[in-house]
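One chain is shown next in structure tokens, namely the form predicted alone.
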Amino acid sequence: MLGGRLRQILTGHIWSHCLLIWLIGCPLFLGKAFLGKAAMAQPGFVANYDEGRVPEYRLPAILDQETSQADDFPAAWKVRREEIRHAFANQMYGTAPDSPYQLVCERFESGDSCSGKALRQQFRVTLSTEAGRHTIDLLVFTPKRANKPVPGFLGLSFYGNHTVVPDEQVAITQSWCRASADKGVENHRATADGRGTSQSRWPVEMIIETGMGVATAYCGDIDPDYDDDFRNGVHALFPDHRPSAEQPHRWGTIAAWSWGLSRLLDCLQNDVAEFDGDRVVVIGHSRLGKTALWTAANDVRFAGAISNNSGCGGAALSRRAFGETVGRINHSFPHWFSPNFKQYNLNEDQLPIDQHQLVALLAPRPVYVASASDDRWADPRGEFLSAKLGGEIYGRWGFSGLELDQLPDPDRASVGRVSYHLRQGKHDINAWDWQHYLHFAQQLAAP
């Protein structure tokens, strides 16, 4: 009897001691990365900015053996490319609907801008389905001196077309806006106080002076940037395609923005004579940089893509779990991706894809990935690695990949078919970035 009781006490003591050791020592046993991942489960976690705590990882291959050894590589890549794109759609961004819709693009205003250097045009893009109608305002600038359609950029803004330039003729968005006194937003509605407040991110006159055009729309005109259970914006046009527990692979907000950009390209190609719709580079910063990459991956009509400080869910490798992570982004912005993506919270190594493959999906079109030195949240090294590894496939078309062997010093740019730069400074897009983007886009100068 005593022996049994003693064994029970000792056993309990040993198990308690073992539990204590496990709680204290398990992170060390499993590796330094565990600390960063465990912290991600908490909304206020401290992000990992220590390269020594990046977990060991193995990236999924861009090419399988059959594709790599195929006699007709372009044909084989077309099949492999669709496999990868399908995996991104189903497991991460979400699938867009294939239901019919009608699109009407009508110009409602035009005039001189940029001290007479540019033609400004404003279009109302109306999308209609059996479920209703939705409108997006498209703002287009082209050089007045051009005697033929010009190549250019298409991207989304964060607070409305009126914030891009101080031009009083530009319509103020009527859509919901994120709270921002600096952008003139009151009660989630834009006001005239926001005019030109984002012009540092949109150097329209500098773009025009290079002979290129630029077109933009407000992302919230396409789909509002908040968790609305996918009931507003273009999601409302396709109520039968809403994500759900039964259909977790359907589109999130980034996929909706992407789909909207393709509809704006429809307008540029069919209704804007001054813009060469076959030579359009899609560009985006931050969450809209994620959108730019996914847009070009889906729509091969885009001549190239520029991803500025796009981070997790954009250019940065998910498996590095550095800065913002899959778990954190899904906690903070549950509407951006498909519900399927949440199964990879704290579980990045189980992703069937990673972001270097997203870069590869653009091949052989030009692609530019850019980072900022102080933007560790977006993981500049992870963005660089995606450009470097994803760019290796460009050699199969006779193009050079990224001509950098390691993450460069700040304020150095490598511009080519696959481009990358690390700008000195914070999470932003400015004139220094655009100078290099304009250089990059010269690849499209000749028709």
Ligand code: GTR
Given for the second form:
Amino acid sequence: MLGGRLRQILTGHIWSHCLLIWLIGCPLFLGKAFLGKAAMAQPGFVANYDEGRVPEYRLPAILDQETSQADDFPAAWKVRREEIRHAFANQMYGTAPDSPYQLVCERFESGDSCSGKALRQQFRVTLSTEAGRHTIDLLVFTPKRANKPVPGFLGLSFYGNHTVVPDEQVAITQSWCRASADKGVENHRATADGRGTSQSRWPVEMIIETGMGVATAYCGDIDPDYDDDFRNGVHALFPDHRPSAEQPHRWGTIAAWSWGLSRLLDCLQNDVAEFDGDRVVVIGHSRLGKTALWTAANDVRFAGAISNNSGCGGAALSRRAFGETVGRINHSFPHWFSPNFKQYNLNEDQLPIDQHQLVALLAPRPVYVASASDDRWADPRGEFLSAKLGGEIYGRWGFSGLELDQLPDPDRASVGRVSYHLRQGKHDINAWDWQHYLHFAQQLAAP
Ligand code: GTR
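And the form predicted in complex with the named molecule, for comparison with the form predicted alone?
What follows is the whole complex; the chain from before opens it.
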């Protein structure tokens, strides 16, 4: 009798446990399977991937009436451009400091690379202020056969210069790295096991063979990619400029990376004779693609920009709220943008700007926006629309905008002053993307 009762209780328990596990586990499993791990971190967030559920929206105009009707368009645009740039700085990325600093760029290593086709040079960029010193390592490749300074690309990497090429001479970063066994990171420190692990993203030899150069630095050398309340990296050089409740418009990590890219351009322009510092295209993938656009918007010395799969906070229109949203990105990466940007969580309509205007800020310099067909989290259609709508303004300088009327089929590239492609495949940057970027960059060739 007792045995039967016990069995009954136990079986009842087992069944109720199974039910509980199923009730909790099933949505978790489905959520993970369909939304990806990232989406689960924000309680209640479900990414929209349904075009029919994109909210109705009205985009802020690139040109206001005054600017579009001005007799002197270049003068009027200068004013309007500053207005838009300020809005992006104050409400989204955060403002960079304008206080003084010293920069010293010293070469610490050089040698042959790419089977003797390239010259490899490594520079240590030291930035100092009253608050302290900070160093960033810059790795530069230029073709050896060039007899004059070459145009080229400047971009940041996710895990360090030593991951870009399998070259024992490349210095390994001492900075904090995101955990990744694949990239040879141990306890947040880079190791020699990471050498060359990102080379598919950096086809150095292919770039060199077209007669162009490529320069890169590690984003974490500028500002480590985690939320430390804006205290480390280059933020530490300007403690009075730290974002706070009183100063919610100040720089987040993306703005710090952008500021760092400008310092690297200083170095390319002044200290690297083989590079033509007036013909540098800033390039970046994903979070670093967001950075590339913001960098070129701020620093007109960059001759152009390439945003690869930059998504939310990059080329994708915020108001579409497709895939990753403003609320979601601020939740997962609270340090990327200024504190002010948080007020637009689930409130994109109130943004004074949208990302097509970021593309317009680059006009009339060449700009390339690229998406990948499986990268729905980054909203390929939203990225395409920014290039299309932002590119309309290029007509004012006599250049055509994007020569596509709708999102193209995968693996078709439209390369011009304003370029776009949708590569077949996943969130990544690979040789196929670079082939088109090299074609695009031909417009920087000396006349
Ligand atoms: C994701 C993030 C994206 C993108 C990407 C990356 O987790 O949601 O906005 O930046 O990281 O940088 O690889």
